[in-house]
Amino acid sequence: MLNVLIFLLMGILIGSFANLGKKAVLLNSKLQFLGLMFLLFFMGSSIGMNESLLSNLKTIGIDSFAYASSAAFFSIVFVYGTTKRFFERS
C-alpha cells in the first residue's frame, strides 16, 4: 500500500511542475487508457478463476443492487428534504 502511495505522490509532484508538452500529454493519456485495459482484464480473469464467487453470483448481484438501490433512493429523499428545508423561498 505504501508503495502505491509513494507513486501516486510522485505523479501529483510531476503533473504539477512538470510543463509537459501535448505529445507527452497525449502519451501519458494513451498509456494510462492500456494500463488499465490490463488492470480490469486481469480482474476478469481472476474473478472467472474463482469458483466460490461464480457459485454465489445470483446472491452477490442480488446484494450490490439493494445496496445501490438503497443508497440512491436515500441520497435523493435527503437532497429533496435539504433543498426542501434551506433553500426553497418563503
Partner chain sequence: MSIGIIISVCAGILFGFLFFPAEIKPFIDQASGFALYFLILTVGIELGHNRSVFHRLRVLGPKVLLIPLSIILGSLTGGLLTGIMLNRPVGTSLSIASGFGWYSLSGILLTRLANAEIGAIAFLSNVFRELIAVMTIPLIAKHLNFLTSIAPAGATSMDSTLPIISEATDSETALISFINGFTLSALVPFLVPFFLNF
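Return the structure block for the form predicted in complex with its partner chain; the form predicted alone was the one displayed.
The next block holds one chain only.
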C-alpha cells in the first residue's frame, strides 16, 4: 500500500517539476496505456484461474450492481443537497 503512494507522489513530483515536452507527455500516456492493458490481462487471468470465483459470477454481478447503484444514488443526493445549499443564485 505504501509503495502505491510513494510511486504516485514520485510521479506527481516528476510531472510538476520536470518541465516535460509534448513528446514526453505522449510517451507517458502510451506507456500508461500499455501498463494498463498488461495489468488488466493479468487481472482477467487471476479471475480465470480462480474456479470458485467463476462459479460465483452471478452473485458477484448482483453485488457489483448494488454497490454501483447505491454509490451513484447517494452521490446524486449529496451533490444535489450541496448545490441547493451553496450554489443556488439568489
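Note that this is a predicted model, so its numbers are computed, not measured. Positions refer to the first chain, counted from 1. By rigid core we mean the largest C-alpha set that fits within 1.5 Å across both forms.
Relative to the superposed core, Ala68 shifts its CA atom by 2 Å or more between the two forms. Once the cores line up, the CA of Leu13 ends up less than 2 angstroms apart between the two forms.
A movement of the C-alpha atom of Val79 reaching 2 angstroms or beyond is seen between the two forms when the two forms are aligned on their rigid core.
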